[in-house]
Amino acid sequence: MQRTRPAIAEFADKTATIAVVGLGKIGLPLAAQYIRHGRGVIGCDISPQVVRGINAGRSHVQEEPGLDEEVAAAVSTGRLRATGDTAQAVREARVIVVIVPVMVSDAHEVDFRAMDAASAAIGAGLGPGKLVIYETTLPVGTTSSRLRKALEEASGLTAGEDFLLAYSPERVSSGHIERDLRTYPKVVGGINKESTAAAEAFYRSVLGAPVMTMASTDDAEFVKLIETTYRDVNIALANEYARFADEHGLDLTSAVAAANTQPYSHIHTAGAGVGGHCIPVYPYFLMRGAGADGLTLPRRSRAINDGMAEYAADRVESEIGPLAGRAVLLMGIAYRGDVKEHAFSTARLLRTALERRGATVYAHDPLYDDREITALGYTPFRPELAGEIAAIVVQAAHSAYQTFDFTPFAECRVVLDGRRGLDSAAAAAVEAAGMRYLYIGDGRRAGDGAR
């Protein structure tokens, strides 16, 4: 049977509707980006609450400046609507962009369930002449094998012939998505030349950033995994430097600042661990294809970074003695400062490390209320408990902590800044309140004076 391929220019046509499958912290801002460039978007999500909210003109994603107003305006003008019926949305769209989560279990096994379900729903609505692009970070080979097969089985069509299929990793961070979409080159790879060309044409029509094409979807998947794993390895190296600095009475921060004036040195920041959707997760995607003995440096880096919570607890104990029967305040359960997201937060590891030593751990986070903190398994801190706190660990660099009042903590002897998140004025306020201010890699040992 002779197939008629769509013209590549059709995917850059402003009249071509886009379906965005997955309206989370990245999916909804992506929809807004496409709308800014004149496109109509159908957003798909399995959450009825998310669908109802968006159709009422409300954004559930609060970290992106201006997104509330953009969603309200797009809904009112008919440029955006949401649905739980992914198959129907796909039938109405020319381009389908998929940003559904793929996670890892506690045993570091990749969990494809959400992506498999989304792909089956997309395939059920897929017709000839459409372009499907996956943006979720994936293990190498996933688009060209697992997801291609799922789409073909559900649709009865052939990828690369009846419909086009590409992969383009998201390269953005919460709170800065609009900026990142403008700035970072868009990496694109298709399962064949036509798929790559179609995806390139589409992204050039909805982004201001350059578009870089790769030889295949596998190559494009590889790009995201190695850039994320590089960061994890670099942070692990910085953490090793920090432990050396503490052992030898050196200040890592000033040493790194000096070293990084050399253009080939790009040492990252040491801290109490690595959290979030990306850095502690995606190295396992890469290792999945490496065999038991491959990629030894990323494997070791994951262990180093996850071990920094125990190191932080050790530093607290070395300063004030055994923690058994004492109370510790954990400041920040979010994985990153000023972002209300707790995926793989180092707070979990810190709480475990402190409790293993017999401490009672209370948690505070200005972005979460007590009900939310409790639901996540922490014990909320209450102001009347201030007199019981023997140590404080700053886990998230929230801007609100720059003006945090440490004076009520009369029995607290140390504040360990696990993110180097307190500025010099806040650190001075800690010392003025009679507590010792420490950070990972400061080289200060018990009994040392201030630097």
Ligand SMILES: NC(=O)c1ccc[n+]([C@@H]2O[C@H](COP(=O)([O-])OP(=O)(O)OC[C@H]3O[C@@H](n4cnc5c(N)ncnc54)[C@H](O)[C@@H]3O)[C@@H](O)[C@H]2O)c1
Second form
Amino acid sequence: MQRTRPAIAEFADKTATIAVVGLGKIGLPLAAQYIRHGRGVIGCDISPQVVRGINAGRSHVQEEPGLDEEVAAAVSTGRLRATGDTAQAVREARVIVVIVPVMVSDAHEVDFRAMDAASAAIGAGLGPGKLVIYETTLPVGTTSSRLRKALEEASGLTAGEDFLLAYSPERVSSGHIERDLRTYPKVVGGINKESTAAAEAFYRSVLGAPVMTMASTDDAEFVKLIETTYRDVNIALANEYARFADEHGLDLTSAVAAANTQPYSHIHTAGAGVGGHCIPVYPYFLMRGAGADGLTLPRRSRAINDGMAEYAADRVESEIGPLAGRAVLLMGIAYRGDVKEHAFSTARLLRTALERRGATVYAHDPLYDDREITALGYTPFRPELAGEIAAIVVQAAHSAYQTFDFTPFAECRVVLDGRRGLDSAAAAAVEAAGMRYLYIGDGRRAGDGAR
Ligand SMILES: NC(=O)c1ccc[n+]([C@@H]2O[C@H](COP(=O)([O-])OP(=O)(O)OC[C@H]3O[C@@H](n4cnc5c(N)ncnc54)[C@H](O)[C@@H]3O)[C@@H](O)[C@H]2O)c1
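Complement to the form predicted alone: the form predicted in complex with the named molecule:
Below is the whole assembly, all chains and molecules, this chain first.
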């Protein structure tokens, strides 16, 4: 076959169409970012509902400010359209950005099914002169082996020769993706120099942020895994400090604030556990395969952080006595405040820990309706149950909780803030309502007076 080697600058050209494969919480804001930089985007998704909604000018991603308007405008001007036919979109595009999920099962096995299916569809439409960039977080070696093979098999082309292939971890967080894309350096590694240069040129043309090139796709994959695992390990250390603080009557929050004034100290925040589909998941990507036995701290940190739900339940019990036969209100089933996302939420571990002690657990979350709360396996809280609640555990620091009315909870004696998320006015409102306000690492023991 005739080799077609496109000029690197073509990938930065405004006329080069971009296919974004996976139009979820990250993919749709990415499409909007490229459109803001004058590019045309074809979004690909296997969900007919997502495709229909976007083609009708509606964003299904609610967390990003202004995205609704941007999607409506981009669809009406023809800069954005969605399709379920990934192969056809790839035929029409010059650059293909892949951001479909790779998850772990409850047994911590990596689940590549969505990524394999997306890669087969991309390969079916792949032609010479295109650039494929994977952005989904991946175990080291996935792009250069599994995904490269899938693309080559489906297309009959050779990566690095006929088409270019790179990996660039997506490091943004839901809720402020536009800001993160503008400011976080974009890390890029290709399977060869040309792939790296093409991906670098592409990102320089669509992001305001600096681009950092790595020696290979493996190196770029490694970056995301070590930055996320670092956070899990750091939180585990904070959690061990919290237990120590509670044991010794010390306040961890003020100690960390003081310690972190030393520029080399970056201690994170202790809490009831670590949720979401990144921080508690990517250590398992890292700990997979050859050489993983040496990763003892990440393994231990996972156990420490997952053990914090039991610790939270212990603290509630040490405050009000055995929980058997008593009702507990779990505030927040989302994995973190103000984001409607419940993947690997600590709420699950807390519910198990509380129920293991015989408590009846009711769940509240302003971002989910009762039907959704029930579908996730929780019993929704109803206001008429307030008088039965013996304890409250705040699991997600939703801003709505700053003004939550704690006064109807006449029998409740304790609010354990698992995120240290209530501000001083809300904490004062809790105490004014006759309950003790506790958080992980506050050093307060049952029977202690106010500090
Ligand atoms: N959500 C975050 O905060 C975040 C942050 C940084 C990086 N990431 C990375 O982004 C990835 C995607 O996360 P997300 O939050 O956007 O997920 P999401 O579940 O919101 O969206 C994924 C989309 O991909 C679609 N999809 C699944 N299989 C497909 C296929 N074969 N072809 C086309 N579309 C397919 C789904 O229908 C869905 O719309 C994560 O796995 C992670 O690696 C996520």
